[in-house]
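Starting off, we have a lone chain in the form predicted alone, written out as structure tokens.
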Amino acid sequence: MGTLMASTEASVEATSKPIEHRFSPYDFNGGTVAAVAGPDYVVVAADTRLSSGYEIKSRHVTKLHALTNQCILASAGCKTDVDQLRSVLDIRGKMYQHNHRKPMQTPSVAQMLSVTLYGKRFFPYYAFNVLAGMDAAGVGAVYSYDAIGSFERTGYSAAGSGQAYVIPFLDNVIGNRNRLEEKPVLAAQEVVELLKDAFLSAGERDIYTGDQVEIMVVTKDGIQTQTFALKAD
């Protein structure tokens, strides 16, 4: 009897104390971003899938944003503060065309992105953010992120949630580190090779990368867009 009281008087003071209800803003939703800068072009590449824990909730969903003819945003991360970091940019780029007559220049945008990266930087956009494009000289440019604006203009950048196992391959073969061998100057096609083996790479030990991978080659001609197939478990 006294056990049968006792077990009572606990069940009774457990349920009467404040039950705490967390809640987060943030989702991750995975994937990887990145770029590659040459003399005359830039490459940039994504995958495609869209995850939240161990669910993958949609394959075809892109990370990559042309924010002018000559210049695109990639992003990983929580999806919808992605989209809405893209709409705010679409908007003060706009404004600029309007009242200037022509549209941003890269370094430009690139300010643009971490002047409004920093304005959130008290609840910060869940995007972790590399921007490619042409600069004025018609040499391409990789801009690298941090969550609340800090850049520097590099040779090559990747994010997200495969970064771990891009960024290495990439100092072998791009940035050419630890190696005798003078640094090959590659054409924009080998680069879009390597960036498919890349996240061949990543796609095997990374769970939130694959489907497809989404590339970008900009030179002063435009944008061309070209797919290519991931695993897809």
The other form holds:
Amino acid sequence: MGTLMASTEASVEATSKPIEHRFSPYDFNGGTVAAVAGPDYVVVAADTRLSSGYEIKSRHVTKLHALTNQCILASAGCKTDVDQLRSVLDIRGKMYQHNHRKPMQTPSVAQMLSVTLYGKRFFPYYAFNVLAGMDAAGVGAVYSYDAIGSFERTGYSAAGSGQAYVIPFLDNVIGNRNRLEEKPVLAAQEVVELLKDAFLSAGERDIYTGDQVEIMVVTKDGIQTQTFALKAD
Amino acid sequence: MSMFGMEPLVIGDDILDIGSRKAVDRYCGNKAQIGLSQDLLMGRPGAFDVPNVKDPALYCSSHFRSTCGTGDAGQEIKFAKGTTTLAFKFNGGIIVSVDSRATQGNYISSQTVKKVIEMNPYLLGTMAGGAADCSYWERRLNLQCRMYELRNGRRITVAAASKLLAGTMASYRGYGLSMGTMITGWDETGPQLYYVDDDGTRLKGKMFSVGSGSTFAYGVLDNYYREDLTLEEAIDLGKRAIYHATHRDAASGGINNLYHVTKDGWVKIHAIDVNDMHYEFEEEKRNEMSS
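Switch from the form predicted alone to the form predicted in complex with the partner chain and give that structure.
Below is the whole assembly, all chains and molecules, this chain first.
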């Protein structure tokens, strides 16, 4: 009903002023990503739908990218910017490995991502990132970013079109907000189930989220991937 | 790379910039001598990419602002911002008190942002305006302060540090950066407080409040500020001013982080949730009413 009312108002507006059509270098390709950090693991999840406007371009495109075997970058936004960002980070990661003879640690990747994003402050990457990995002490780390590199380490994070549906759920269940019981310590498998629930709910109300969820669990032994089907509507 | 006189010792990331259009540096004389077109230049690290339009500054300031309130309503990408920060000098040093909320449009992107940037044990910077702009440039300032210390064998003064930052901001004027920061510390001239802005403004002062909630904070500060406050009174004032600002400003909230700058460096005093403060002050009001 909300959309019907808006269109009648819009059609009156449409004839009263000229509309400027201009090339935009950005396209929003939709999707949601989320990550939760634990005492010795981190779980990252992302849907696999790629959209443009009202079209679904593909149902099987990954939003997760492993930068090292202990660190995953999850990005939603404009796919071409995300691809370029991943390329640049991979190159920088390889150079670091050649220069220092070891892979980059997650806190260093976090800072590198921040300056890479800020390097395009005047023509930003349209990418909303969540970085998840194991820190130097073997504890799970999740970092949330804005488009130009402002970042913060948090216990959990979500980004993309379904962010506003997933975060309140995680605030309550993971962050224990507005709850009176003591905060429980969750195992990796429990967090996986919670994230599946979160994406099911986001998929119900966000048109850009659906098809499939790809879930990666990172521990000190490496990365394990699983997929979970969502509604395709 | 040797034609520019720099011989990198490690594989540098400037090879990523080959073929890209970097912001033009009018003082780079090498380019004129060698006669290379801009497209063939090996990128210079530290120079920013700008959109390939006739007036990049205008494009950036109209499409990529991290401005306060709903000023970025028409933009495709909204950046993290919103805030109340304050700092004031008194006889016992300097109190710096900030909130911790970041907003992106109407969405609260974080309630736990560190808006006091601990640049080094004797210098503090605050963050107001664009979160990425503040954290990037203040981190850069930290690097410059450290280089100064290494080259000159002594710590940089607060006046000099704030001037470096103001100069950087002035050179990016018109590009849509948003930063309102207070640089504070205790150097050989005593406790110092400077306000630095994204258009290059640099003001020395005794009391500043910056951000969307600053007007509310000023109301409380102006009312109760005295130079001869005791430390407890000053901490209480800083705490209350932030509480009142977060109470009335939608873009401010979260946790009040409060620091005290002393001769021996800064000390973090407390991190209190402003909601807990609400109930504490309410209780106080009730007790006052009944007595």
